[in-house]
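Okay, so here's just one chain, in structure tokens, the form predicted alone.
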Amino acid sequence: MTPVIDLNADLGESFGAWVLGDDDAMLEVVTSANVACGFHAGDATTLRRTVARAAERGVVVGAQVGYHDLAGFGRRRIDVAPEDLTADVLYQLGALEAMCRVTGTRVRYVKPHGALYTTVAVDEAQAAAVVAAVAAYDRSLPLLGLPGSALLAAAAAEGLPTVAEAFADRGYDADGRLVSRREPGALVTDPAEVADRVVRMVRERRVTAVDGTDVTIAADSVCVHGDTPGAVAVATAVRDALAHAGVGLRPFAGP
């Protein structure tokens, strides 16, 4: 049977006069778009334009929810009360859903962003708060997260769909966790190297950690960050390498 994988990217992260990444080009490559919801990045016009163009290209839209941290791009952990975090996630889901509704698409999954992503991988209270928001909003929405994370465990316990994710352009440690962006080896930017990594992730379910050891990684979606240097070239190289390796691309959440 031909293996298939979803290819996702973080998009819609421009804000006002600040332009981040090339969303139009990335939407020609990926199958799923993790669209910012205005808390860590993205303004209303950017969100509406991004989901409209995703709909035009048949790219599935997911809500990329984050901490209320525009100044820090959502990459600073915030010790927010669970009740407040649940409300914040609901607020972001509603905002993006409105933009989707008027452009002919809908939110099909949820993925935390940045510091929230890494926090809910290990913090059970914050993970449960995110899950509570999704369960209250729409229990059919899958949660996209790190394999073995507290988030996916909490979602599964609540009976919500879960999808394990791998990262094309991020370094892994020997425990299968992402290397902090403050540490050496956090980012992999060479298109050919990233493409080879992803093919191995899909074909062999393994990736080489920063210490040289092999880590088992089972995922149904692979992320290429839209703000990584040369993101379009990286994503294109990944897509081409997967096709050459006989791997099909298909969104996990459906059209």
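Throughout, rigid core stands for the largest set of C-alpha atoms superposing within 1.5 Å between the two forms. Numbering follows the first chain given and starts at 1. What you are looking at is a predicted structure, and each value in this text was computed from that prediction instead of being measured. What changes on going to the form predicted together with another copy of the chain:
Once you line up the core between these two forms, the Cα of Thr189 ends up 2 Å or more from where it was. The Cα shift for Ser180 between these two forms, taken after rigid core superposition, is 2 angstroms or larger.
Taking the rigid core as fixed, one finds a CA shift for Pro147 smaller than 2 Å between these two forms.
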Contents of the next structure:
4 protein chains.
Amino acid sequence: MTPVIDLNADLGESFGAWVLGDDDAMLEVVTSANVACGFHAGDATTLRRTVARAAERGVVVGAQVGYHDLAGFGRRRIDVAPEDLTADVLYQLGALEAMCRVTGTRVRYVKPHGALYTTVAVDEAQAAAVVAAVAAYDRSLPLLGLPGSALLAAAAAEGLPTVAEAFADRGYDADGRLVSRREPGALVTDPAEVADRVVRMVRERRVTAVDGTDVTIAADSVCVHGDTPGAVAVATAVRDALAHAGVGLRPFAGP
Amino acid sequence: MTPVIDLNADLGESFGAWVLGDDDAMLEVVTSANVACGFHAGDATTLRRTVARAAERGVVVGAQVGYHDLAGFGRRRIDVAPEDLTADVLYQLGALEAMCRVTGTRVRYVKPHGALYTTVAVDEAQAAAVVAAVAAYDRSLPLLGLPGSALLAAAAAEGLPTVAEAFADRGYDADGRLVSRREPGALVTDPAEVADRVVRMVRERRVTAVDGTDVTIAADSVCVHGDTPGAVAVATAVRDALAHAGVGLRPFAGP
Amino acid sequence: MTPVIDLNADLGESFGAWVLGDDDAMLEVVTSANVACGFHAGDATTLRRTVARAAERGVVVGAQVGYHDLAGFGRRRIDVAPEDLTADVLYQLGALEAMCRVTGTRVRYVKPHGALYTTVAVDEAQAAAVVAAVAAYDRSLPLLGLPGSALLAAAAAEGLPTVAEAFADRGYDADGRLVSRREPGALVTDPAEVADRVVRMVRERRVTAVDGTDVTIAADSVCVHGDTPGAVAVATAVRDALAHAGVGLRPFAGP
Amino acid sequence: MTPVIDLNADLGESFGAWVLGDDDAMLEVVTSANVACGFHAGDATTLRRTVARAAERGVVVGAQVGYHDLAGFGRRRIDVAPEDLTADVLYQLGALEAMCRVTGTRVRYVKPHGALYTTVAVDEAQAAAVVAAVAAYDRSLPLLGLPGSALLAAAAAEGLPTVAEAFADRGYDADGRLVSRREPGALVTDPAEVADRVVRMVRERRVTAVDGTDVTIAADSVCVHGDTPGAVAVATAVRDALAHAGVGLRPFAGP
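Previous: the form predicted alone; requested now: the form predicted together with another copy of the chain:
So here's everything in the complex, that chain up top.
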């Protein structure tokens, strides 16, 4: 049986005159697009174009919801009240859904962005607030997040589908956790090495940790980045290596 | 046969710590709520609450779309490119729709706000951009606007439903146009006089112009205001006078 | 010798169409105006008007700097990087200074607002970032804050003047700390009681804590609120009681 | 006598995670930096860094004031009320001044950006509003703008210094006006041709119009662009050609 995996990336993060990433190139690589929803990035025209291009290429669209903080690009934790966070997630979900609706597709999953992603990995109140929004909006929408996170736990407790992701270019420690960006080994930058790691994650469900030991990794989707020219090259190398290794690419959330 | 009319008002225009208008009082008056969508007013939590309260009272929800300008409250014309305006309207429609969806209702019409309202009354490019958004989103959604406006003409040409509105407290000239706010007679402030005018608009399809002549007025909805305590009193007087005159209140867009 | 005290309040917190507080009434009460700087509240026109009115009445202007978060009114802690917080404070200081310059006055002190106020009371990195901005901008500007706070400690260590404030309408515990808003006794609402407490704070340097004991309080300025009609009445009662008790009102930062 | 000219460019237009232009490269080319002030572009940290780098290289700093419209990058005309525009310009001037103050320099001129630039070229009310801000703030600050514009006329009438600029890479018509961007000949893209034109503008005070005739041009500063890699190459070619032609570079506003 052919092993399959999903590749996801953050797209639609340009804003007005400011361009971020090469979305067209990344849409040739990934099977799932985490499209920004305007709160941390992504003006309305960018969202509409990104969703239209994703739909044309058969790439599944997910809502990349974030904190309301353009100046901080959603990378600063905000102590937003749970009720407000739930409403903010609903607002973003609906805004992106309108773009999907006019291009014949729909929002098929939800992935928090930046500081919201790292916060809902551990903060139960904010995790519950995000889950409450998705549960109220569409109980069939999966949440894409970190294995073992408060977010996926809250989603599972609420009966929502969950999808665990691994990171193509991040280092892992011996307990299977991401190495902090402030520590050595946090990032793997060599395209060939990243590609090999992803193939192994998929075929063997293992990755080599920073201390050299092997750790088990159970991911339904692998996150790649596309915000720099180098990142696009790495993502392309991952895609090519998976094809070469006989791994199929398939979105986790289907039409 | 009992004559009927719809009463509409702008609601959901608070933002964060700033409260504007007495939405609860106005929801007892109107049959249609033009709910702000976050671009000129209305944070996500306010939108959600406003939609929920409207739904509880059986008040129909419309999307009050505006320019992206919180500091100007959407009251300053912006020369936004048509493509961007279309995307901005879609974004706002979707955001409000999400709030409707989680409260068991839906967006049932669209009304531009403030400077966008006055601009699309005459500017064909911006009018077409708003209509393009609604046509792409849901061809059954009526546009609520000024009789004779570029907006309603563009909507009709596109095959979308249109709804003409009159203003309870605004003066009309002998040609049936609104008197400019910079000229005398622009505003009628006495509650009893406003109420009498609205009853006559509905029963006789006529209103007394500033020059004393009678002009014909053909409106499916009458706009009342609620942004000051005095305005709420006027709106309430209108509602009471209509009831007293045997005029029924019925939303133009129904479930 | 006549005892003297400064009364300060948050002003200039309207934004565009949204009005907050009765600034004109409060300018008759206070000797120091903490004027918002546009990041959490206060559009440019509001800032200019508020500063002009304060200058006319001889009320001293301070910069009420906050997080960049209109939707949250600066009441949500944001994990902003120290370098960015320093730049944000400089930006706000300069913006308000321009308004002062064109009305013949100047910014004479700095007081953090909302969540930034409570954060810099305990967070040394953010406190140092605020102090760094003031030290770079004008080493003669005092920081107004909570006695014992990280902010005042950092300012003192940097050699900047500090001014300790007490709160007219907040409860204190037996250790002289503010009672949390989530606990009973956090707020004193009776105007006469608030006025009596402030008179005693000034004349005896003591206040009755929630447990009935007396605690010492050493404040150079007392903060009153004006964001509701009731709050204005309390503030006015405080001013009247101080006058009646022979306490002089004098700004801590002078021309 | 050696002819001299000033070269100016828009800098400091990055925002949060979004980078625009190569400011370091352009600071090696220009003598005057039009630094964004946060309303159309430029977060506080970007402003501070840009001003610091300009100061290090002896590049003069001007305030590039714009409409309050990040999503539109200040490129959309907004019908802002004159009183509000004056306050917005003051706010931006002061914010940038604070960054100058902490790096030992100061704001030395004002240049409107984008749609505000083209609006104040013809709109007397908005031109007067910008001039009113500068006149209130510092009567010694020159306004940099289009020769024959409403802005420079209003500034001159108010007694403020004015500086006329030419555009290195824009086509001119036989009357010395800029060719609209919607018409052929609006942009000159060949670096050598642009450089030749600028040398001739400075040495002969003439440029070849799109119809082949020569027109007189009287500019104290020439605007170059740096928002694309190609633009930086053009700007560098201009600087080199001026040096080769024996033209000195000198800021029009000096310490």
